[in-house]
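Single chain ahead, written as structure tokens, the form predicted on its own.
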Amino acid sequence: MSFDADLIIVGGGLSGLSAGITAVKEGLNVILLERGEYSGAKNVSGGRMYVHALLKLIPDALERAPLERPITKETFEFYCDNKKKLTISFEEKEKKNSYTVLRAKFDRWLASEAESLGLLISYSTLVLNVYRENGGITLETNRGVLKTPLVIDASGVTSIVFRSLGLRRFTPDKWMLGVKEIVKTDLNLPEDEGEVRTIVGLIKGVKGGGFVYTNKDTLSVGMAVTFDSLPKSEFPAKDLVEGFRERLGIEGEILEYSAHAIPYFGYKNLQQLYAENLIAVGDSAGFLINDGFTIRGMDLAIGSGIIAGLAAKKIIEMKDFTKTNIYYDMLKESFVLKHLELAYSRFELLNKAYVLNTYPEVLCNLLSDMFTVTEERKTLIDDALLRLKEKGISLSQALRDILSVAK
């Protein structure tokens, strides 16, 4: 059987193309299929990417590529009900490690670099079908046919590929939506400094919580809440972020609205990475992590898509296209599974109903009682108790879910 590419990647989002700039520097022939228009049309992020896995795909890209601010402050809210909220922040002057972006700017970037270095990409290209053939994989799409004996699956949460071949389930409690505004707004910050903040509680019923992010001249605002509590919110799933945002009071021209399906699997619950003749990259893959101090997903991306890349180098070596668990044992020693790993604890207790609800509740009382001064004062161990208790959570509850966050 005649092949028309050594590799075809689905997908011209982030692991997508950091697996297609990754094997053509690896001196493969390789097709990638994009549905958009333009790479960035169709991909949606909250916006914040830590640039590690950037700065190995492309060494000087804090100097080449379109990114919008450092950011230097971390916030974290917590509305307790419409009266009591705790804030707490941390500020870090010239730190470098992580950036806002807007993938409609950066992909289109990232898409411009790949094609400079000889990829070749396939705009507007929807699959419609895959299945097994004479040794490889053909792909029908809108615009014809394609043959190859490898295919790297980076089309999102849906997985197209993997889905088509019966390699997939879906459960509502394993997806989060996504929802997102670009405001346009006056920010008085210095260039060189930004903030995210992370929130908690303010839209009541839904499991997750928001965000807002600080991009040159405009806020990044949204929410990332699981299919499955949906129906419980406050507001419906159409008015969600705009509800979010009204009661933010954050004001200003709305340039832009998406929403987008994430996956939310955790290390233990991760669905099968690789099959013969095909590999699973990024959201594809269910590579997210949500550790309560940060949302991760745009680094874990890049990485495994430039994992994937020097898998399929080795995979087209060896002429062997059911070595695919090559892939796997290479993300094993990479940041990307082993991240996972440590994160699952903290994913695993914040999956837990009360968590999210109950125990911001209980410190924001057990805060205001330590403010309010009446004739009558408990001991802080003794109010603490007695918060717990109310709440139904035992002392040993909390120790463990404690160390849960430390491990």
The other form holds:
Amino acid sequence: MSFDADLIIVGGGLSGLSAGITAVKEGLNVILLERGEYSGAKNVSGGRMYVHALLKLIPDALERAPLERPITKETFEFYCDNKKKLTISFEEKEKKNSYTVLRAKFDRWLASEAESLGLLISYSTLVLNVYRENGGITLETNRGVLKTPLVIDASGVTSIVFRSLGLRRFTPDKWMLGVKEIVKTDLNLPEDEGEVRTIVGLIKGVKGGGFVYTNKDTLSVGMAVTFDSLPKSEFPAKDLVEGFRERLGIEGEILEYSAHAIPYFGYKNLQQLYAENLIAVGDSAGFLINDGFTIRGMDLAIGSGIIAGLAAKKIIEMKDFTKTNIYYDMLKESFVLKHLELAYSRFELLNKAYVLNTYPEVLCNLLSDMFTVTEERKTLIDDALLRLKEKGISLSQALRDILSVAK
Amino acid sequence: MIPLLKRLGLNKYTVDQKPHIEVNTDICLTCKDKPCTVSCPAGTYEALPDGRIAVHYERCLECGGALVICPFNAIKFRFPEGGVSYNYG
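With the form predicted on its own in hand, show me what the form predicted together with its partner chain looks like.
Time for the whole complex; same chain goes first.
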């Protein structure tokens, strides 16, 4: 059986390109298929990248990559009702841990880096069907048929390769819808400063929240909510970002409107990550961390891509394409699965329908009571117990929830 | 509020000759809530007075939601050859 390449990667986003760069550096014969006219043409993300994994892939990336702004200020805003709002803000100047990015620019740059290292990228190439044949995998594309013994599925949350082979089962509660606008604005900020605002409770009915990220001269304004909560939303999905932006009072020329599904599995619900001849990376593997404080997908995409590239080398050297568990073993030793596991208790907490609505409301009411002086005054603990009871939450439940945040 | 079609018009589309979304509208007749009409960010699915669904596949933002939106598997979705592309993403 003759194959077209040692390895075919489906998808030219962060995970696919990271796998491709690593595999090419390892001397493998690789083809990457990207359905967009260029890398990034089909990608949508909120737009914040924690850069530790990128620096492992490209050590001088901070000097060369088209990053927008470093995030030096984090703000969390909880809207309790129309009249009460709780805000927590933290600033750390000169912090270079995470940056806002615009994926159409960033991925295009990363693809050019990969191509200069010798990665063959076939653009405008859409995978239509996938099946097993003669000990390998056959990919039918709009540009012809390709055969390979090893595939890295980096095709995003809809995982075309795994799905075609019957290895994915999707439910709406495990998927979030991300909607985003890019708004032109004059930012009165020094170049080395940027802010992320995370906003919860402004739009009622939905499970999830919104964000405002500062780019160089634009804002990324968007929301991420579970698909199954959308029918209960104040706004239909098509007007969600509009309603959100208008309530925030953000004005400016709208440059783009985009949407994307976001995997929301969590460590214990991850779908199959590997099979014979097959490895899943990034969104295709469902790698997303939301622990309430950080929302991460891009560093996990790059991290899993690097590991997949290294694992591919080992698997190809062994000439045993049933041994894709090598990838999983390496993943378990890496930050990717370790961080996903660590974040799971908080992830689970956020997944409980009441948490994002009820606790902020309890806290708002408590603070409101604290700042209201009348002749009637309860102790803080009595007031807290009363406010929790009003919401039908027992003290033991509240303590369990608080402890799961500390885990 | 900017109308949806104006917002969608900000993106670049290459519309395929053949729809990449197909809906079995007979199934839609039995669906009361029609979650596709509220859950699609591009207003791709429109409820018609006769209880069926009209599909505006040329509006699709390719979010992938169609793969989970319909509780009755009435929507067949594949990615288009052309479709939408983003400048910012």
